[in-house]
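Just one chain follows, in the form predicted alone, and it is written as structure tokens.
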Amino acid sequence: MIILIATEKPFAAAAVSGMKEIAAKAGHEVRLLEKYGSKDELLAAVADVDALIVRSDKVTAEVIAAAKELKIVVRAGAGYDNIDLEACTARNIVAMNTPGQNANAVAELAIAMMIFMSRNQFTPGTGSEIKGKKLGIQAYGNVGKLVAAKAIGMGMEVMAFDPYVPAETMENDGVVPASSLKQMYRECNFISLHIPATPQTKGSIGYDLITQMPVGGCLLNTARKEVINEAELDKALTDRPDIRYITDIAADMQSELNEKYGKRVFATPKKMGAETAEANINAGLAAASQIVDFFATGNTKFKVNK
């Protein structure tokens, strides 16, 4: 089977030794296309492979029309809103992600995020500690969880929000449960967001909830831009001044809202989440190991589309 790694932002060069040696164990031909400067280009590499791997590039229905022998694709990380899931199932391409291998680089951002905006962004003037401050995680997935252990590790009390997690889960580990998101909101100086973008979660996140949160509290973003409600964001940030916002996805209207509200606000130059070599070779490892694995067994166990 031929494998194409098709990352317009590359590997590291580890990570992409590691998975052709893991392919090439079990039989495979890896390509590499690498810092693409078209789509065209990448529409002329799938043309005959049977398996692809990619991180934030985005595989569309015209990518998968082009792509007439695939049968799997693989986005090497836990969000895959970059990859056409109705495409993929209209053709039977099993799509799939890693869960969890780029988790504890997210979850260490958040705290550093957390420090920074409560040091004022490390300029002088007294700052405050997050020991003894209420964290909020809307989520309690792999990276939320990590996030909690964290938190509680440097004095923090944490509570937690999701629907799909038994509330015992988040007991054993240290974490209350919250009744509601409004609950959640109302009582935490901080709120960090790892929901995904779905149709459910776009444009959520919002002035109702914002607004819950105690005198200066602070929303964290590393999960995606498109949860956030930006004009109801900034009629929050407007309505309470004491509310800041730090985000690893800057806003469509990021620079407006830099402008208007100064230290309040924060945005990373481009999204660090998962930007460490140890997720970079964790998640392409784990892609390639998991085509292996499905081309070996038929194993789908990390399949996202229906």
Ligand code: 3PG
Second form
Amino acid sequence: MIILIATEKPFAAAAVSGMKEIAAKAGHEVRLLEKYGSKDELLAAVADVDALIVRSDKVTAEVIAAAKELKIVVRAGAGYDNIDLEACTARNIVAMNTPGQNANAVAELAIAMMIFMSRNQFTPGTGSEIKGKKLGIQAYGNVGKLVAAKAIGMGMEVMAFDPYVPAETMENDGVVPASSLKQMYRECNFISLHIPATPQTKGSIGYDLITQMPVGGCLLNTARKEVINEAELDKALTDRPDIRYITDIAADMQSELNEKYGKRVFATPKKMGAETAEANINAGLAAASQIVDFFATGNTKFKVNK
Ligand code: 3PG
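Shown: the form predicted alone; wanted: the form predicted in complex with the named molecule:
Now the full complex is given, and it begins with the chain already shown.
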């Protein structure tokens, strides 16, 4: 079988060589398309491949249509909002993710973001400590759980809201379950977003929630830009000159936000949550192993489409 690794944002070299080794051992051929500049390059590269490994690369219906031999696509990472699942299902193509494999890298970045904002973005002046502050975690999945544990270790009080996770699970981790999202926003100095981008969550973080935050509140986004209602974020930042926003996925209107709000907002230049060698290796190797296993045994444990 031919496996294509197509990553506009390349994996660390050690991840790529590990993936090649796993595939070669099972008798598969690996091709690599990195830092491609146009959709056409991707369309040409997928033409005869049986399997595809991507990161945030967009696997649209057009890509699926061009990939005539495709049987499986694996998103080496957590969020699979970049894959057209319906197009995969229509062609009987299995779509998978590699849940949890890059979670620690993202969780570490969320902690770093809190400290960065508490220390005036590392510029001179008196900052504050995160110890003793309250952190609210929106969605208690693989990343949320790790952020909670690290924050507790740093002396923070942690609250979480997740309608899909039993209160007992949070309590066992020393995390206070919030009775509502508004309650959590009202009580927490920091809110860290860990929700996927779905039709239900897109645009769901807006004025009403953001302005619940106490004085000096800071919203952290290592999830997806799409979950934010940008016009309402803008209005919240105007009406509440104490509130701050830091994101790992620049808003469409980021330059306008930067201009208007200066150091109260910050966006990383390119999404870097999962940009560690460890996360690349964990997610990349898992993706390769899942493909090898699928071809060998039909295992679809991490399938995300119907
Ligand atoms: C994910 O969903 O796994 C993260 O957002 C990482 O995305 P990336 O692989 O594009 O860095």
